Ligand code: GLC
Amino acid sequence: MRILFWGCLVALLALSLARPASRDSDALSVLMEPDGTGVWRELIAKYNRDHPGLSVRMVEGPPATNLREDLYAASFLSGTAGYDIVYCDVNWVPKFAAAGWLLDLTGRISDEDLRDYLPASLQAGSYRGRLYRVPAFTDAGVLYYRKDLVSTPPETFAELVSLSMQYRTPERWGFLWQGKQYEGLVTVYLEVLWGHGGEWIDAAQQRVLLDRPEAVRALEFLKSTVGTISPPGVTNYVEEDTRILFQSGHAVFLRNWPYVWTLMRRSRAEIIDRIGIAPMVHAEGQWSAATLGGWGFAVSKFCADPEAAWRFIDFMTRPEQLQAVQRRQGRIPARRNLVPPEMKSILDSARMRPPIPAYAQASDILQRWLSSAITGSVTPDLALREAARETRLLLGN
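Could the structure of this chain by itself be given in the form predicted alone?
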């Protein structure tokens, strides 16, 4: 019923937000995130001034990534060019490409640009060896810490817990993370899972690996932090909740994304001189891994003028435009030369989420059971056994 409800809602939103721009107007359209800084409007206006002829029109969608994904999908399913250019999250590529909704862009990027793009970002834009999305920005999970309290950042989960307990006070928690039932919870769990040597889905063999000891240990760790080193309300926190608390001095450690660093520096908060950046922790004998995120541009197969769409994508992924967004929004460009030095080692360890067409459904399953476990409704072992069972059914195993 939940899926049916959202499907109907998204269809209505698609009809209200997206008119077939390529058929009924002289502009190509692209659905974007809310443009709070105005930088996207400025860049698109610049492109339209510099490229007379077929212009580009931006449609501002809802802030939730999954709702914009659903709006794109609803448009494609209608068989119209509601959106010609796709501002595409890393997780959308397998689903959209497998459905035949994106044009193959293999061979469009010059050798010089291919060498400049981060390999993981290029891989995240590919499906079955073909490129469907040109990288624009990259993202990865980061561990922020109070370097005025902690001289050397922790490397292991045990060290994180020990330092959190040592420097916790009635006004200051140890460790903040995103525990609400949404995609952010999946990204946090994956970093803890990989840090324990575990896996979620082997995409190549369509194997589900959630009901294994390392996966259970990872979930047990997250659950154990609630009410001890993390506030009880962490099970309802999203990125901004945790950023605001950490920036206000109410935590020793924070797991979040690189945008937090830019916002804290821009705010000139007193705490910025006391903040350090480190990779996410791992278990003894294992390795740190960050969940890869990021955005790029693709071309809808329904696009009225693919060559014009490509000219726009080529313009938007030039260093000048990427740096403009970086200055205003804090996004990290997916080009090697534009990655801040303090983020390079973390991005080098970033890993993709399973590149499967049914990713959204698999994530929904995992979110539900992770949330049930960390809120105490079920045990971690039962939650992961059920998540594994449902995911195997989803993948046809």
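Switching from the form predicted alone: structure of the form predicted together with alpha-D-glucopyranose (GLC)?
Here you get just the chain by itself.
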């Protein structure tokens, strides 16, 4: 019932947002994230000023990536050509490409650019050997810590807990992470899962590995932090909630993306000299893992003018534009020369979410059960058994 309700709401929103955007005007439309800093508006205005002809119009969507993905999918399904250009998360590519909703951009990028883009970002924009998404920004989960309190960052979950307990005060929590029921929760859980030596879906074999002891231990860890080293509200936090709390000194550790680093340095907050970055922690005898994230541009197969869309993408992915976004929003450009040196090793070792066409549904299942477990409605063990069962049904095994 709830799914049906949200499904209808999303479809209605998609239609209402989509229609005026491209059909009633001489503009190409692109659905973007909320443009809090105004940088996208300025860059698009600059593009429109310097490129006479078909202009580009931005529609601001909701902050959660999975909700914007739903809006894009609903508009493609309705066949109304809602959006011409897709501002695309790494994990949307297999689904959109397999459905035939994106134009093949292989061969469009110059050799020089191909050498400059990070290989992982190019790979994440590809499906079955064809490129559908031009990389713009890259992401990987990072552990921020208060180096004025903790001289050496923790390497294991046990050390993270014990240091959190040690430096917790009534005003300062131990560990902040993103626990709301959305895609961000999946990216955090994956880092904890991989750090326990577990896996979600083996994409090559189409095998679901969620009901294994490592996966349960990983979820038990996340649940155990709620109300102890992490605030009870963590089960409702997204990236920005945790950044703001951490930046104002209310936690010892924070799991977030690299944008936090850039924004904190730019804000010249007093706290910046007291912050260090480290790879995410792992279980004894295992390895750290970061979830690969990132954004890029793709062209809808319903696009009114693919050549004009390409001109826009080519403009937006030039270093100058990427650096403007980097300065204002903190995102890390997916070009080798623009990656801050201190982020290189973490980004290099980041792992992809399973590149399967059914990713959105699999993530939706996992989000629901993770959220039920961390809010205490079901045990981690039951949650993962149910999530595994539903995911196997989804994948047909």
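Rigid core here is just the name for the largest C-alpha set that superposes within 1.5 Å across the two forms. Because the structure is a prediction, the values reported are computed rather than measured. Residue numbers count along the first chain shown, from 1.
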Hinge between rigid units, forms compared between the two forms, options Val325, Arg212, Asp348, Phe221, answer Asp348
